[in-house]
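One chain comes next, on its own, written as structure tokens: the form predicted alone.
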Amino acid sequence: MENSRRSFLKIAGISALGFGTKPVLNAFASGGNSEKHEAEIQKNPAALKAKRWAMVIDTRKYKSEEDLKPIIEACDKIHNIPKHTNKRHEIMWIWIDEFKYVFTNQEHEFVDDRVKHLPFLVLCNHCEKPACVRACPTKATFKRDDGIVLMDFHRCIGCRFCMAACPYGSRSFNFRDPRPFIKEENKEFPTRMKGVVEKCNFCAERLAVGKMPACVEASNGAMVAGDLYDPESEIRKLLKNNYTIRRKPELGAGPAIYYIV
């Protein structure tokens, strides 16, 4: 980790002398994320594909936090999310929050009581124009052609520029080594280290083997993932037949998580 930091600072220092910023980025990322993604799909014909992955959360299908806990637990278990006792060190890929904090631009005193007091699931919005990708100096954060915003934990230098850029607070930072706080490690998914940022990855590793995101499977139909650009997909039918809202759409990021209220 320290070697990565020193290498970055060394190259950044050279760029500051007049060599420009492009070499700084190229030193850590050669691009080709899309090519790698396509190669992985070719290896497994069962992989689930989409031109633009998105998700619909039907808030009418749950009434309390108890209905949502199994969804969060499913995500946490599969992705080795640590359980810190100190809230300041908490790592969250998907979590629960109130309407007034999730939809700050739509909160007012006459909001329907059901919606006002309903717990909302919150996760990375896998934006069409993700600010986190633009802010990352090492390309540790990148967007695939199918819209999923991913992280390469090995490239992350812990600068937290992506956290500052994300308008949704969807990223967490490992202030401590998370491994001692993992109750039951899933050997099929990598653990992280101290000094690394992480977030929801839309269960890209599951899509690659033909499985839906863990949260979708655990939601009993309250969450649906699909191809936003396929007019025949289930997600498009839900969007056509129901009124939905998104988080801070006025920012122009193009969030891919829709909520039926």
Given for the second form:
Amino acid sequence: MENSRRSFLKIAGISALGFGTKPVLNAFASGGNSEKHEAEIQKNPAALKAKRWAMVIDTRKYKSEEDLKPIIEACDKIHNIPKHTNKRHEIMWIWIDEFKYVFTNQEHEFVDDRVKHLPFLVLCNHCEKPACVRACPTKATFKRDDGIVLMDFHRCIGCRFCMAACPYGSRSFNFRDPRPFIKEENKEFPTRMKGVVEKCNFCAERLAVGKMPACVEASNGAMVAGDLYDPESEIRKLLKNNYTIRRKPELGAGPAIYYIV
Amino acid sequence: MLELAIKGSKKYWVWILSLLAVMSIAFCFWLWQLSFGLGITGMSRDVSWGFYIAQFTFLVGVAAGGVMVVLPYYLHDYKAFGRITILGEFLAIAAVIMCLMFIIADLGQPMRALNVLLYPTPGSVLFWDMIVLNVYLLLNIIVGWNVIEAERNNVHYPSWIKVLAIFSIIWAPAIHTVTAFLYCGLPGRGFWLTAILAPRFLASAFAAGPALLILLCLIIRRVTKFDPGREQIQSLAKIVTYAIIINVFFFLCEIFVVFYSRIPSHMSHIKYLFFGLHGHAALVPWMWASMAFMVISIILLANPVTRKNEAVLAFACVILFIGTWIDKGLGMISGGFVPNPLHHVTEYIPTLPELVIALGVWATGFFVLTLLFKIAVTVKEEVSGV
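So that was the form predicted alone. Now I'd like the form predicted in complex with its partner chain, please.
Now the complete complex, all chains and molecules, led by this one.
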């Protein structure tokens, strides 16, 4: 009894000493500047930056699905998007659909033939007020200061609240391990595991090294990305000179993908 | 008191072992889901929540419904319910445990579930749902256990228990309100985007929960020496009657708003559920059966002659329970996803593994319920000396 109490006190004393000295050691370890512990990550000087990233899709610059296929393929390849055989398990970051499905609130019986049969590109809208970010219980999906809505695949618990929240159907869930369904793996970008949600990331990884989004690059000028708050940017010029529409603006989410029809 | 749960008749053990058998089969299926992913379910990119979340939603209602025996006793001093408050509290415990299990079953990465605590996000309704459900579970365990222990020792329960009991009365509507807020605050889903959703959830909860309790009381009277009491059952029946009428009324309010305003994104879901959309009509017979069950139960319950006949009452409670289960446990969730935000119709039908896992969770709930009710009823038998 005596013995165990003594050893308890010993351990307690040593522990208290340890806890007490930790901050002191920290202060020394950081070279006298005890307030700043965090290492800073140096920004790539070549990185493309914007106050608010946005995209304009000029639908006059293409005619058929064939014209859009390279765009989708570029994205799929770079981001290791699996080609599932079961439609239920489908993963889509950027895909095509008809006007009446993309612009559910604009569709009418007498839409002109060109628009009626034209394929429209659909992707994450990188909303100003994203419903998905509001819904996520772990901040696994979040909005960056430059407007890009991203996913942390390692934090996502797979509750799919974001999928229910997204009014554009832009999110996909890994219903099974995607890796066996990736034709050619791009080692530069992570593959995902089963049970997490994913979506278009505006090619944040490419912007960081000074490249435009893969879809923009592959679009022959049909897609333009740029800074919405820079009056001199190319997309601002496009927005100024053309009438553009966005998907479901009435919901107030503030989608950042603009369409010239 | 736990020892009371392991002393039972042969029939009791047969029931316990059958539940355990179902639970272990379902557990194997869950392991399969864990290794393959949620792809073994019928869920898809378009219908991303299915049977699990629907069961969760329905059972939050059953849990909240338990308050309908607790409230009259503690707030209105309705003495008759003193006999059965414990049944309401123990039912709530079993129901909340099922809810939590269904959430875990629905997660793509269940081992990361604690991320919700590690990165608390008060802006997410799911964060609050986690809090309200766990607190409600804890409240019911503390109150229920202390009350039944005091009864066994022939003393009055400690006074602080009453404070917690009243707190749990306020908490019960909160769990179902927060659960409704999971759905009704989402901008692109016309079916759920209605302020009547939380009140509707509560009305159907206060019908389904007490209806199940009536059935459980009738079973207890038959298989044990404890009689929950005729007056108690009739009072519960009146509560169920009002609640189911209000539930149907709220539903009709929703129907009026949707079909008089004629906003397509709100109409299409109800059209899909009750008439089918673009040739897809998997849920149509179910939804009409649900409506028919609820209406017939209203007729049987509102009429005092049929309500006072316990055989008819039992029948009415069974169809009411099935009716509200179809409404919430089948139509409410997948109905919100069909059609999808681009107005494509992808139907959802739960798969066999999905149903087995769900059955396993129900079996676990009934397992917990059986143990708790066994304890409660044995104490009641001991005290009354029968």
